[in-house]
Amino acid sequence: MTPVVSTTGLTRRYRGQLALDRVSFDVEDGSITGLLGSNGAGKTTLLRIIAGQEFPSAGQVRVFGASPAENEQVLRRMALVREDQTYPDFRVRHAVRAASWFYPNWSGELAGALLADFGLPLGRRISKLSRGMRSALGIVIGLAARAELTMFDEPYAGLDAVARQMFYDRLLADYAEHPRTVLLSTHLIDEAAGLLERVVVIDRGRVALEAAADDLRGSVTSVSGPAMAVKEFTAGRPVWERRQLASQESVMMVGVLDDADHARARALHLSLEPLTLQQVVVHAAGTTAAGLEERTSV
């Protein structure tokens, strides 16, 4: 089956500075997948491309096996909501009814019911908004288009903890409805971990990993105890960094436990916490995720 997004070799340079560095992935059809990493990772660079906005300075971009540049074709399937989204000096009702007008798979249904969960005045010109109604309006437009490729980059900017909660239970809700394919670029990864199905991680321009979500739940574990048991125990494992403090020491080790691994921990007096998806996300960043995949069915 023919992926929804492939990159291979893709790269982006602007003025001598790289922003994408060979970026080479596939996003299947029917997922929902995380594009995570840091400010100024390359994650906007990298949706514009796909969004057929900019040009790649070297390697190409598939969507629905096509070229997304200068394709209407292809740009009717897809939506991409940014943070930084710009609108004409249109009221919101005339924002949502052009939208509606583009993507075909619209549901007016559903917009007017997220624009009432969101309390959008209707009638309120777009530039009079605050920075929470406008990502919200995003939000609205993003989700009713139903498109078949939705993007979304960090779209909740200015919005709180309940209306991003309302945010993933309503993408959660309708995707499971009406499936689609999902990229969401987020910096808030625990908060989303619980949508995510693969997680693509780019720190500095590159692909720094690959893997599905499941798979790195409980992938990394932080041992911690007597520095003469925490080594014995991680020998011959691959880990990410150690600490010691006098005769104390603790460990990121990169592999997935069984019961005799929690047995053996209680027997040398360790303590045993796996990492949540976030502080993975931020330890592969910081270091080649050297094991890792390996140790993940990916």
Second form
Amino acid sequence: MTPVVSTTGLTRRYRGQLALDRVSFDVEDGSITGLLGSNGAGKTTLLRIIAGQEFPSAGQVRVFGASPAENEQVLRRMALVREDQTYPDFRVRHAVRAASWFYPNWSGELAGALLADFGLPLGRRISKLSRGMRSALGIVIGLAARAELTMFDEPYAGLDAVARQMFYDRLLADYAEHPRTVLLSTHLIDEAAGLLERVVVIDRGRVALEAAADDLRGSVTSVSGPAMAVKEFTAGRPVWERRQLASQESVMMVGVLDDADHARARALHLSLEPLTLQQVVVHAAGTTAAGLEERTSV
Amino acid sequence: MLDAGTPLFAQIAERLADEIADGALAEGERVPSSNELAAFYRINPATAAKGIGILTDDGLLEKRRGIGMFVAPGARQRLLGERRRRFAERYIEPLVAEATRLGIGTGELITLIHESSHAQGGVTT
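Got the form predicted alone; could you also share the form predicted in complex with its partner chain?
Zooming out: every chain and molecule, the one shown earlier first.
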């Protein structure tokens, strides 16, 4: 099957600065993929190129098998909700109506329910909305568009934890009823982790890691205890980080542990703590920065 | 609700298996759909479906076309049998290992188990 999004060697330079460096990845149909990485890693540039709003310096992007640039057929099938989205100076109801004309799968019913959920006043001028309300408007339009490819780029500036949870819940509920392909760029990994089926980690313009989210959970374990025992336990296994304090040592060990490993750790009086998705992602990005290659064994 | 350091699909399978073993999900009863589990645990529906799939592959759940997934006949007995088989490895071995480390002898350990069992109103022989 043709991937919904496919990039090959995608590179973007700004006045000699490399924003994207030979990025190649595919997004399969019908999944929620997290685009993760620190601020300035290149996530926004990548999404803008996929959405045909910016052009690569080199490499190729295909969306639904075609180039998105100035391609009306492709652009109507996708929605990109940007961080700090700007709108012409009109009212909330006008922005919603304009979106309803553009997107072929638009749901007026869902839009109405979401506007009420987020408490958005229909008659308010968008220029008079708070930052959080403007973010909420972007989320309403992005969800109600039910676009086959829906992209959210850090869509929650100014939204508090309660409103963000509402966004995640509504996204999941509507996604379950109306499957589509979702790309969610975020640095709030812990919050969104459960939603994600796959993750693509971008670090300094490069793909640092691409994996199924559940494959990463428990793929790295923090092993701590007496230094001698830690050394014995981790001998010959790939590790990410060693920290030592007096006779105690803590090591991040890469690889899934089996029952025998757990029994051995008990016998050596070691404590084992599996890393969360967020911790794995942070370290995966960090190791590419440091030029280490262990990440490839995850 | 779920542990962030363990694959979520495995935790979903484990929770459902616990409910079947407890009898909270009775044999022949419908189990929640992947979408219902996804909404409740706030996880991706595909992840929830994978968890259900594990129990289906083990024959603990069965599909009834167009209605959903149901607890298979004999599922509870099979789960309890499996857990009894793993009881020594999961609970007794670590217990004895820690007791040995602390210098608690077998006789003292058995007394402690009797006391604990009595306090919990549990099985006495």
